[in-house]
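In structure tokens, the next block holds one chain alone, the form predicted on its own.
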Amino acid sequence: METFAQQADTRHAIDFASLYVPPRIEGEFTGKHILSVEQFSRQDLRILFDASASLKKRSRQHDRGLTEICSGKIMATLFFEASTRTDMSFQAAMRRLGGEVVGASNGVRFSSVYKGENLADTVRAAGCYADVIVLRHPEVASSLEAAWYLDKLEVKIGRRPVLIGGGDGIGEHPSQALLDLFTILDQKGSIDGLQITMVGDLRHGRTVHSLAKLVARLKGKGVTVNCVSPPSLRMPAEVMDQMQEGQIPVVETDDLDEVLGNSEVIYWTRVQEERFAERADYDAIQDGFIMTPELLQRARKDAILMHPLPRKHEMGPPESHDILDEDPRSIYFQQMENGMFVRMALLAKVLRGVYV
């Protein structure tokens, strides 16, 4: 049986990239999907970020009536790929805020999809049962699809479920570029001056794809991004035009000593096994960057160092992750706290528009 990232070259008939462009923002969430970056302006940001740091707060107090901004909502989680970070981070902040979660009793794997169901019939089957939809896919565009969709079933149901893109394809993963701009944030209060530099598969990586955007939307005065990957693994011309356009200067490299001393955001990222059509290709370069304690030793002492995770041998081999992650500049846990925080100030907006 074919797997769905096989599915994906074949799949579409409709162009959804070029048919259905997300909502802005624009101060107003309620009722909005959100599938890209690019959907949020700087207050936009400000809004969210302001959300993501009191909803920490108040569970930091145990407040409860965080309970009662989700009370009575469901979110259902389709996720065609694997992932256990967020998928369970979104689950955690829809039940922290009081909501409901529902998904596939045995994942996406066993249901009708694999019977031959489609995936505006099963989108739409989930937005018959939930208000808020997360939705991972190995298909670019896959979220545009689903809530071009889910804007048709409010015809037939009286009333459109939200859909929150959780990561399609080497697409975008709008909550993690959020979470990941939120985390650089507070620890350094601002990005102006930093120097960010993004190490690893910068080709296929769609949380780094995301941050960069968000870095151009933001516009912050003095901040250099550096890419560092092997040549065949470059970051996207059309990311790195969007950068241009946000006037951000950018560096790209092979030489990760060229920019390490004078980094004070670094974030590492695995090389995409799955992405490879030969596994030839990625052997060839799976070892070109390799985060260990001896190389960290060598950054700033105020550095940062981040990762989306999950990690592979990109971060050494297991002996040496204890020491990397008893290094406090190591972040990428806090990181990953982080995203429920700002998962659960996504599914307020959305659901409710309450400021919190």
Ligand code: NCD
The other form holds:
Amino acid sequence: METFAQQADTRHAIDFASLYVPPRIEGEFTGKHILSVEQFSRQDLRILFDASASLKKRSRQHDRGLTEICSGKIMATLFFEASTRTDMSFQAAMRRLGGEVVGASNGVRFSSVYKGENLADTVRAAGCYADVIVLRHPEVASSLEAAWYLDKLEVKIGRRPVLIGGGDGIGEHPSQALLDLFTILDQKGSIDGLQITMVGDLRHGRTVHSLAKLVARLKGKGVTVNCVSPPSLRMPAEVMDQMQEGQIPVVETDDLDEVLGNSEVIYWTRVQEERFAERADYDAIQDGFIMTPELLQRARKDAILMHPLPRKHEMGPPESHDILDEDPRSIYFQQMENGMFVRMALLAKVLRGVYV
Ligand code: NCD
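Switching from the form predicted on its own: structure of the form predicted together with this ligand?
Expanding to the full complex; the earlier chain stays at the top.
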């Protein structure tokens, strides 16, 4: 299936990746775009995760006060790529906080994008109507481009809507990495001393790019990151460099057995079929790493198995999914639910800056 970017050249020629530096959070979330995990310090993560844990607890207690947090605020969703979890969890998060959600009635494909409108204009249209916009787009740095234009919109309308990146091609997926790290900390207490093993399509997987960068920023004591992939799907150099800067020892291998037995966190990923230019290249490696109940038997008793989902054959056939799901070490459903709480915290923080 062709992406929008392939169908029409609606992108600007400006290199937004070099032009736009996402603002550091530095303890102040209000009004800040969330575009990259590089914006977060250890302290910012602590603030966000405290808020996420508090919102999780309050949601469980059906605290009615939650709906006051984003009351009167509107979130727009602009999803130029398929999504279930990111889209629905952001919508649910906003509604649980008492905010409203708008989106093009028949999906962004049937918005003016269909008529050839470019990203800069579509995002500013959403900005005229909403306080916060969640954007997913197939192009790397598209969220930076969107943020750039929303900053310009401020001059015209006297307020600046916030952009939250929901995945920019093979670039970043900051809110996913935040929920992944929150889940690891929730399960393990700390990342100190953990071996975190990321498996599969590390080249195209934006969730592992953001998670690896986030682990590098946290600089846990004695953390090792194992990157397991076919040679053609290795972690990009830019991400490896950040782990090196964070002094995180990294083991890069195509042999899972080398690291499986020592891994406390096993982060499985899908081979990103839609990112391959040649079908033959995908076919050649698609069966490289399949998680099966037999394989999980060989993992540590205290390991956790994570997956950003959706899953396909990399977790075996559906019968195999069911067996894997029964294993208490499989925590991808908790991971998924945590996504909503972390996104509630992000929305509360960027829209209101409130302590929750
Ligand atoms: C991921 C994504 O879109 O990057 N999904 C998600 O947001 N939970 C992972 C994937 O599509 O494989």
